[in-house]
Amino acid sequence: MKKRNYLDFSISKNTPYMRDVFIDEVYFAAKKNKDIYFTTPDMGAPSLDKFREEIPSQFIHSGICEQHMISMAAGLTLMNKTIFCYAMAPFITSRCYEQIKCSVAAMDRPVCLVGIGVGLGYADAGPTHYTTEDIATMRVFPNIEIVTPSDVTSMKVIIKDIIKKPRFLFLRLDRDVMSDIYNKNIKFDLKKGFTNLINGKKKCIISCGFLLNKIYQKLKISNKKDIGLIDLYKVKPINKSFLKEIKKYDEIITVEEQWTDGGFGSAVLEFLNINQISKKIKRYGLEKKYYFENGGRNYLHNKFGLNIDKIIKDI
């Protein structure tokens, strides 16, 4: 069995990979609905093997040609098919940008783009496999929705919602195993687009995905009561009700596994500006360079500006 990439805190051995949960959820839905299709350019996973073998007519291997996969998916939506395009995050964004622009965005086609291994998720594969700019590049499309789940429970809610209401959406998935956050006590509301996980006093951290999960676990362990934490899982569009949540804080801190130019923090800044809200804001992100160093994801975080312990201490 492949060794799990654990965070700095304890994770149950039974915690599944988000990738497998995603594929299984689509598989179970596709077994009941013949109009649900799954396409991928030569990606491998045990869950995909089951999909290929049991419902091959709804599984499309596009070959190692992500651009073709996107155009084909757009065409399938014209036949009222619900289509999921699944590939490594850098290849379904940067490599396919023109096809996404012309075939999906401009034509307003309800294609779900699923990028696996966002940020530095493919450590230590190097700059070809990192997506330190995917939020910046994808959020410029006027009719896109961008969602980043931070645990398995939130992922299931997102998939069911997309199946119920297909639309042009970029789903950012992590490769690493992450602890559960959402449960009967902490509800995940996709329509709302964010969750206030920890009530603070004057300062609040806003993040999403892998880093949000990591910060949440650290704050729980440290038992700090003065720092708030918000999971902004839908960075586009940002819900208007987000204003009420952040107005009570004097200082906002955004943390992202991206370059800060045009990324997660920029989206928050623009939202505040559009709504004429003035706040003291500090943005933490990756150093603006390409990463060739090896040593694992935590090593890269610590070396290039995303040491969570240091960030919390600074705050």
Given for the second form:
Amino acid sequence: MKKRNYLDFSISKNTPYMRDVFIDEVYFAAKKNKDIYFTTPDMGAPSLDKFREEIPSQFIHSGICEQHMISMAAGLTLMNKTIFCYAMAPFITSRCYEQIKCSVAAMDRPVCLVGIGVGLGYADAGPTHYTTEDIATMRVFPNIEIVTPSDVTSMKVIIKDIIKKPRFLFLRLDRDVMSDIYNKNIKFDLKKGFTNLINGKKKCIISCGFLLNKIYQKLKISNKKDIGLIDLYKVKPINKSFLKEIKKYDEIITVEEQWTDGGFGSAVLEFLNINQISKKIKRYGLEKKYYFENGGRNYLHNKFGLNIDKIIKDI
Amino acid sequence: MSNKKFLINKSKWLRKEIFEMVVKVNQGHIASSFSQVEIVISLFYGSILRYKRNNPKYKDRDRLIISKGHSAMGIYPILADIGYFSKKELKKYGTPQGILRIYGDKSIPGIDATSGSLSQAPGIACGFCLAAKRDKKDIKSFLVLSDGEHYEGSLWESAMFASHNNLDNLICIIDRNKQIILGKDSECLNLEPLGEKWKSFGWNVHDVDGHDYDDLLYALEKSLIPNGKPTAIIANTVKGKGVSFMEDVTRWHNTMPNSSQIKIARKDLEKNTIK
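Having seen the form predicted on its own, please provide the structure of the form predicted in complex with the partner chain.
Whole complex next, starting from this chain.
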């Protein structure tokens, strides 16, 4: 078979999709290390075609069987393989929840779960494809790490780190293309778990992923220069030094593309409670119901509680 | 002593060991552990499973998961006997001082994966077998499955995966005692025709008497010869085998015998239960 010419997403000049950069990063590492495996229950991506064609012995099509995939992944780690499981976010979390609990968490297996299209990423598909609760459901695992990158630059750092030190981690990837935040001046430090993007005075917004990116772009051109912004990309576990960062603010505003029950804002609330800090906190999230509506992601945000312009205005 | 006589003696020994462990702390599943006795004895003492005595971490060992996790405790006496941990641990089974619990978990030497939630082990074993195949290592995985696990969809996900990937190093032995908690599977939700189900998923299927060493070992030895397909051995067994009042009686799934029943059981277990 004639080899096709594939794009190298990691050096593409146009902002690529997160999933393609993610798969490319794993691909380059897997080329050098035969113990790095990639499995998916039938999720495709242009970058994955290259992986499948060039290193088929490290690719596993699990079948559209997320439950089996998770247990198999745990088995592979017990044979000293590094494994990335890649699927749509709802199906790699809720669909195989008990497998994650028993095969991965309880056995403390270094399985990396990669969920694509978190939040309302699959906006036109409806609630079957949304994850409006994945932070709440996944963060209860005591030994999990949950990371939500807000651009491809930070995501590359995360993937490299996982390859270096495989562990039980849920990587929440966005389906949409997002503009870059991180660069030479704004460094991404995975160990820290958060980045203070904008220094504020009294009030600070805390968010992650797609919404964080959206808020960042809006605050950059807003005249409200006293609102701080923190990218809390690692919501589990939250680094202790986060406390120092938010102590200076009078009011904290969390914004998440989730239902707030048990989610991102709840994690911040609990963190403050554990550290015995009393502070005014407002949590913004999606309206708590199932929506079957057309119009796209921004339309749904505006309609169901996440109108970012309004939130900024109200602060 | 012939090999068969040796195995029959091992059966008697294992049932007695399991029984005393359970009644001492009133914890465990006697009946489920008794139906699988000949299966696990065949694996460990019938030259089927590759392992090194005193070395549970031997890299190239065959893997074994008692997928029906509630009877994982049924192999603890064997694991002690082959030197995976001290025999003193058997006396501490189910106590805070001991390492042995009803359900096997990975912290126990010789337990290759935590089980207890039904039909996750087949997926884990697919991971073992696929890794071994791709690394070109002759490592097999053995699973002891229950009837009840066949109701879980994830079992069939793994069954399909194993045959598609030609995992002929995967051998599932089904402890077919035909009982689930509320009664016989045929009365609750019929599993038959079970062999045909496995066959249609692309597996080699053997139907054997699960208490007959000739029958069991014939099928197990056959399963060691790779032919591109995984193997399911349906071992027809009797739940509670060896204790007269427990045999094939549903309520003994996790009921504890009282003192007079213990006396009868001990007497029963002094006899050879199999031929």
